[in-house]
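Just one chain is shown here, as structure tokens, and it is the form predicted alone.
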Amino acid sequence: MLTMERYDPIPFVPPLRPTDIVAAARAVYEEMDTRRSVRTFSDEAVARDAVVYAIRAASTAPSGAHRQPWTFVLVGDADTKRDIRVAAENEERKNYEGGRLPSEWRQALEPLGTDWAKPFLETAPWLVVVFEQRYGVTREGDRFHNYYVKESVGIACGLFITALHRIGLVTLTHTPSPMAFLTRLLDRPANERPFILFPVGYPADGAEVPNLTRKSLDEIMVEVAGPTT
């Protein structure tokens, strides 16, 4: 049984407040803006510890009942990358060539131009692969349940998207479907599921992206009047 431990109150130390705080939130966004989704890496190398702080990073999500119901794997092998692209180009071509993708589905990624070859799973330097933990498991074996698991992991991955592009580097959120040969390749146990599999790296020389329209704040935002009196 899981033992719960008693987390006794500290004083919050808040973030600074800037002068302008709607110039820093302005300036916030406008740094995420230039955030993209890169599909060709370069080989050039990355420091380990640059990618272990991302995680880090990601792993001050917040998560329900605390619990941090993730997994990240760093994968730096060029034989462990190699098995994964293959692994992974074979469900793709299932997809893409096999029918397995709903037509509505392909016609939705065409303008992408994105097809069943992933080159960038053996080109970036790491692959990190995010598990979520579906129940927790202690020292003895025995299960605990993990509350909001996806959220809570969703939550870390956006953590982690963030933390490389005030780095400088980049990724792609990678999704082979099904994704169950990660667990096999990478040894993980029964409670983990493979959730998404992230390239890191810097762009190669002349990356392109689509030149994508992001949609409007009217588009994405509504706001409610409060009660009047």
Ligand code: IYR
Given for the second form:
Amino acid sequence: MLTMERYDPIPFVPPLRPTDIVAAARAVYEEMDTRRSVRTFSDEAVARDAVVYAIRAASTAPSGAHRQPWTFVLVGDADTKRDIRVAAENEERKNYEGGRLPSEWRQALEPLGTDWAKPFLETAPWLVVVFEQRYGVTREGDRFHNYYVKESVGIACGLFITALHRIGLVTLTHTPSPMAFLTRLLDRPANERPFILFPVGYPADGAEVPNLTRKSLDEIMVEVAGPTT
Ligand code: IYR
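Mind pulling up the form predicted in complex with 3-iodo-tyrosine next to the form predicted alone we just looked at?
Starting with the chain above, the whole complex follows.
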């Protein structure tokens, strides 16, 4: 069993208030709106500690019962990256060329220009493979529950993407399917399941991205009118 901890509050330190809150919010939106998923990476080196701080930023995410049910596996070793690329491409070849992707799904991917080849898994200087901890394991080897695992790990991944963008790096939420090979190649325990694989680096010179537009505010937000009297 996990030892029961008691409620033990400390004072909250509020975030700084910008002088113009709307201008500040707009600036955050405009900066985030320049983020794109990138599939062509430069092999330019990126300081390991920059990626480690982005992982630390990700790990500030809220999580169910504060269980922090995530593991970030940092891979910079060329042999391991090659093994991951080979295994991912084996799976993706079956998806794209072996007829494993349903036709509706293939059609949905058409505008993204993706195919089975995943050279970025070797070109990007770092791969960060995020695992979800489906349940926890104490030092003594006893299992305990984690809560809202997918929501928690998804939020952490969002913070990770944001942190990378803030420091001029690019990434891609890559989900080679199926992903079980990552558990084996990265030697992760049975309670962990691969969640998202992030190649991390600088974009290749002349990198291109699909010409996509984001949904308008009307499409993503509904405002509930308050009482009129
Ligand atoms: N995992 C495949 C297919 C793929 C699926 C979705 I949903 C995407 O948004 C993009 C690709 C691949 O990585 O190519």
